[in-house]
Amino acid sequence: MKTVSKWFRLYLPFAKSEIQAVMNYRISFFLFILAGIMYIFITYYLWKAIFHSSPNATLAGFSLQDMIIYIFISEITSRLTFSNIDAMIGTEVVEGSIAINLIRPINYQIRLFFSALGRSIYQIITSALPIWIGLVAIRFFIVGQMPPNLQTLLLYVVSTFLSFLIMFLFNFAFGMISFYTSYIWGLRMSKMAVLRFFSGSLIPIAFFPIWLQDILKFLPFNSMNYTPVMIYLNKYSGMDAFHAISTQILWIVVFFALTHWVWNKAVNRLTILGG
C-alpha cells in the first residue's frame, strides 16, 4: 500500500501540470468546447433530415432519438478518452528533450500516461460532465425520458476507461514513428482522420455494410468509442455487453505487448545514433 501510495505522489504532478498546462490556453479551449458544440448541433440536424426523409422510424436500428443520444455520448466520450501524446513524443524528440527524459529516475511511459489522464480529468469537469447534465435535463422535462440505470452507466464508465487505455496505448505506439521519422504532424492528422470514422465517432458502425462490419471485427477500431456508446444506449447489453469489453481488455493486452516491443525498438535505435 505504501509503494502504491509513493508511486502516485511520484507521478500525480504530471497529471497536475497537464490540466494546468491546458488552463493556460483559456482561448484555445473555449474554442475547442464551441466546435465541439458547433459539430453537435450540424450532425444532429443532418440526421435529423435524413430520419425525416427515410419512409422508416428506425435505420440500422437506430430511431431518431437514439440517434441524437448517440451524438452527445460519442462527443462526451471521444473528449474522455482522446489523448496527444503521440504529438507530445514527436515534439520532444525534434527539440532533443526526450534524451533527458528519457535518463531521469522514473518511467516515460508512466509519465505520458499520468500527462493523458491529467487532459482526460480537465474535460470531465469543463466539459463532458456539463454536457452529460445538459442532455439528460432536456430529455428529462423535454420527452420525460429517465437516464440509464446505474448498472448501464458504470459499464458505461468501465469500457470509456477501457477506451481511454487503448488510445493511450495506440498513441503511444504511433508517436514512436518520430523516431523513425523527423515530423509526424501529417500521419497524426490522417491517423485523426481514420480513428474518427472507423471508430464510429462520425457514423454508428451499424451503418456501415455488413462486410466492412465484418472486417472491423477484428481490428480495434470498435473498442475505441463505438463500444461505450453502445453500452450506454444499452444496445449491448447482458453477454453482448460482457462480450464488448472482454474484447476491449483483449487490445489493452495487445497494445500493452506492442508498446513493450515498440518501445525497446526506439530506445535502441536512440542509443545507437546518440553513441
The other form holds:
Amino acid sequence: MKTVSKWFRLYLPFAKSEIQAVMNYRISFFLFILAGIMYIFITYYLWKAIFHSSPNATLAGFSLQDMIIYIFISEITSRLTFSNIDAMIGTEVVEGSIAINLIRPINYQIRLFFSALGRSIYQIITSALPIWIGLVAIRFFIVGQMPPNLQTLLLYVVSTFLSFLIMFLFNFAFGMISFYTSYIWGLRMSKMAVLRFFSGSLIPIAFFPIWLQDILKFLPFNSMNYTPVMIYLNKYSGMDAFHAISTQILWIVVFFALTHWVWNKAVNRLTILGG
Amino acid sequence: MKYFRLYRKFIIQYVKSLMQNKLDFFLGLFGFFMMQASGIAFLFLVFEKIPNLNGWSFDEIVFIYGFAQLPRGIDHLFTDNIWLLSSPMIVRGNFDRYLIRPINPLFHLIADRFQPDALGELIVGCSLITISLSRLHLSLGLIDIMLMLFAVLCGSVIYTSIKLFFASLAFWIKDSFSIMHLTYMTSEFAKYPLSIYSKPIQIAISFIIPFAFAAFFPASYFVNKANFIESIGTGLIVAIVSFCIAYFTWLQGIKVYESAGN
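Switch from the form predicted alone, shown above, to the form predicted together with the partner chain and output its structure.
Now the complete complex, all chains and molecules, led by this one.
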C-alpha cells in the first residue's frame, strides 16, 4: 500500500502534464472530437439503412436499437482505451531523448502508464462522459429506454479498465519495435487497421463467420474493445461475463510478461548502439 | 508550358528525397491497404445478411467506394502541401517564400510537394472499380472511360477547392488545421448512397461542402443510377463554382497576410 501511494506521488505529475498538454490545444481537441462524432453518425445512418433493407428484425443477434448503442459505446470505449504511447516511444527513440529518460530514477513503463492514464482521464471528462450522458438522455426521452442497471455499469467500468491495461501493454510492446527500426509510422497504420477490424469496433464480432470467431477466441482482440461493449449491452451475463473478464486478466498477465521480456532485450540493444 | 517544365523539376527533386526512406513508404502503403480492406470486409459481412442496401447491390456500393478513392487520390497526390498552409506555415512565416518568386504563388505552393502515398488510394480505387464493373457485367466504351476521367478531374478540383478554402482561412485565424480536418472528414459521407442519410445531411454534402459531387453522384451515373445532367453535368458546375470561391478566398487571404516578426 505504501509503495502504491509513493508511486502516485512520484508519477502523478506525468498524468497532469499530459492533461495540460492536451488542454493547450483545446479548440483543435474539440474539433477532433466533433470529427469523431461525425464518424459515429455515418456509421449510424449506414446501420439504419442496413436494418431497413433487411427482411429480419435482428442481424447476428443484434436489433437496430442494440446496434445504435453498440456504435456509441464502442466509440466511447475505444476513446478511453486509446493510447499513443507507441508513437511516444518512437519519437523519444528517434530524438534520442529516451537516453535521458532511462537514467532518471523513475520507471519508464510506469511513467508512460501515467501519461496514458492522464490522457484517458481527460477523455472521460471531455468526451466519453458527455457523449454517454447525451446517449442515455436521448434514448430515455425518445425511445423511453432506461440506462443499464448499476451492476452492469460497474462491470462495464471494470472491463473497460482492463481493456485500457491491455491496450497500454500492447502498445508498449509495439513501441519497442522503434528500438529496431525507425519506420514505425507505416506499421502503426497497419496495426490500427487490424485492431479496428478484429476488436469489433468496426462491426460486431458476432457478424464474422463462425470459423473466424473460433480463431479469435484464442487471440487478444476480443478483450480490447468487444468485451466491455457486450457487457454494457447485457449480451454477456452471469458466467459469460465472468469468463470474458477472466480472459481479459489472462491477457494482461501475458502482455505484462511480454513487455518485460521485450523491454530487457531492447534496452540492452540500446546500450550497444550507444557504444 | 513553362509551368509544366517547372513542375517536372519540382517532382524530380521531391522523389529524390523520398527514395531515402523507401521502406517507410511501403509500410505506409501496406497500412493504407489494410485500412481499405477492412472497409470492404465490413461491407462484405453486412451483405451476407441483406440482399441490398436501399436498392443498391454489393457490387454497386463497392463501385462507388472505389470511385470515391480516385478524385481523393489525385488531389492527395498533387496538392498535399495545402495542408501545411493550414498549419504551421502561416504561424512560422514560411509562406513568404511563395510570394517572392516570379511564379504564381498557388502553383508554387502546390508544386512544392508531391505525395506518392496517394498511390494507395489510386491503386485501391482502380482495382475496386475494375472488379465491381466486371461483376456487374458492365463494360465501359471509350466514351465512358473519357467521361470517367473527366468526372474524376472535376471531383479532384472539388477536393482541392474545399481544401484550399479551409486552408486559406489560416490567413485570418493563423491555424486552420483542425477545421480543415473536420471538413475533409465529411468526404466519408460521400462513399455511400446519399439516400441513407437524413435530408439536412444530404443537402450539406451536396451543396455546402459538395463532396457528394466528387464521389457519389458521378459514380452513380456509371452504374446507370443517375442521368448525365444531375451527376456529371452538375458536378462540372459545382467544381467551377467551388474553385472560384476557393481561389477568391485565397487571393483575399494573401492580401491580409502579414509575415511573422515585425
